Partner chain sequence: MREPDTILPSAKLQARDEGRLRVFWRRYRRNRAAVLGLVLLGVIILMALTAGLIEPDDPLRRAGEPLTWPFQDWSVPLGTDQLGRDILAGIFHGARISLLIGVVATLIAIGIGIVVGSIAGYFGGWVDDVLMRVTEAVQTVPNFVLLLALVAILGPSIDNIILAVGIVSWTAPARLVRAEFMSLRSREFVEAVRNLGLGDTAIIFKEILPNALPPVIVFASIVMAVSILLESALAFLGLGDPNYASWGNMIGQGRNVLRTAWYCAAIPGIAILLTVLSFSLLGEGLNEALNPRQKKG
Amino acid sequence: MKLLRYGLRRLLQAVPVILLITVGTFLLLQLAPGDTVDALVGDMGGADAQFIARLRAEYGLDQPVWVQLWRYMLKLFQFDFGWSFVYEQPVSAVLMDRLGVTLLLMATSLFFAFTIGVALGAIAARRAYSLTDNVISTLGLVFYSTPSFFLGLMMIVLFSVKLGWLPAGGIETIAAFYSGLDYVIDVALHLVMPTAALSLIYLALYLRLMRASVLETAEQDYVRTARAKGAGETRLMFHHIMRNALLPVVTLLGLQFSTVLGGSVVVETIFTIPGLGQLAYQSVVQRDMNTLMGIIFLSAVVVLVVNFLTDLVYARLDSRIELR
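Output the structure for the chain only; the required form is predicted on its own.
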């Protein structure tokens, strides 16, 4: 019951947040020059003023901004994201086709960044100021300083063009018609470079934070007491230090989910991955406002859900925290 009350309270808090994000984004997009009709006319090579006016009236773009906003919000309350004039199908269908790919890329990137970053940070802390610590910290600094787009392009040149080990882009080999285990292996090979390009920056952050957190936790009184009672270093690390040292890292993991979602725009564009990131870029270029608004709304919901799950994990790691 306590968890249910907490979930309902967080749901009520999320509603005004999503409304503010939706309304603010809609108004900001209205301030940008051009609209969907301008993009369509540009693709057609031009049109007369009468035809442009008729298109704007058909799409409802001739109405005042507050009328357009009101109509959009009424549809949104009915879970109707509108019609994509570029893809000629409902926005919800376009989003569902791309959502799974982006979530797969984000999940794999965060998983490897978190697990490897935590492990390297713990190793560096246990061997603080040694050669191992210096090497790991230097690698973390290099990863953090390298932009994801540059890293992605260099990996394409090396592993795809020069060595031919990995596919240069996409999410699957379309003409191969793989199924079963072969399909899983094919998708995994396509995700190797995008996952590395997206995760290495965050891996460096988790590494540095985990190292600092382990060093700080190791100096706490309860750790000294356990060591004085004869607890071994392995038991100290896994039963006394790691659980508490993970708290700030888990917090950062939840906060950075939205950052990873933003970073996927660059990575998906470079590797031509058909996900929400690439769709957002194309929607901005083609002025497909309904699709772009749907992406932002869906992204906000996903981020809020992840933050809620992060709070649950945080409370599980630290028994002193109560869900209220």
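Computed from a predicted structure; not experimentally measured. Rigid core here is just the name for the largest C-alpha set that superposes within 1.5 Å across the two forms. Positions refer to the first chain, counted from 1. First, how it differs from the form predicted together with its partner chain.
Residue 77 shows a C-alpha shift of 2 Å or greater between these two forms [criterion: core-superposed Cα displacement of 2 Å]. If you fit the rigid core between these two forms, you'll see the Cα of residue 26 move by 2 angstroms or more.
The angle of turn of the smaller rigid part against the larger, between these two forms and from C-alpha superpositions, comes to 17 degrees.
Target state, the form predicted together with its partner chain; input state, the form predicted on its own:
Left out here are the partners and the other molecules; the chain alone remains.
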């Protein structure tokens, strides 16, 4: 019950953010050369001036800017992002088609980045300044500096072209019509490289943060207290250090999510995965502004939802947060 009320309050805080984003996307659309009618006319292969003016009036484009803004916001809140002239469909339909794949990629990438990163970071901190730590930390730095597209391409060269172990692109084997477990395995195989390419940089980030966080937590007074009570090192690590050290890492998980979503543009493009990221790239190339703005709005909503979930996790982890 407390958690619910806390959650509601956090949701309320997201309202102005959503409003600002809608205003932002509207402004971007205004800045973009050409409007819906231009696109429509271009699609039809040209029209006379009178017809264009009538179309403008029909779409409300002759109205003052703030009236347009108001209408635009109303539409956005009904998840109506307009018409995609490239896909000849409502933008929302195009987006929903692709959201699932992207979410799957996000979830697997973040899961591996977080668990492996945290584990390696904790191990490195436990053996600070030893050989193990140096190896882990150096790897972390290199991973952190590797662009995902470079890593992706090199993996394709090695695992697909040279070794032939993994499929080079797509989310499933077309025309194989797998079902059941075979299908799951097929998708998983397709996801291995994209997940690795996307998650490595974040794995390195969590690793570095966790290492620093564990080192800092280990210096805290309460750890000294636990030592003075006779607790051994393992007990200190699991009962006193880990949970406190995890807090800043969880915060970062929420903050970083939007960047991960941005990273999926490149990764999905390389591995030809039909998700939101690839769609974003294509809509820029094809100048499909309605779709691009739809992606911005939808991904912002996804990010807000994820932030909200991490907030709840954080509140559960940190007893100092008052759930009022």
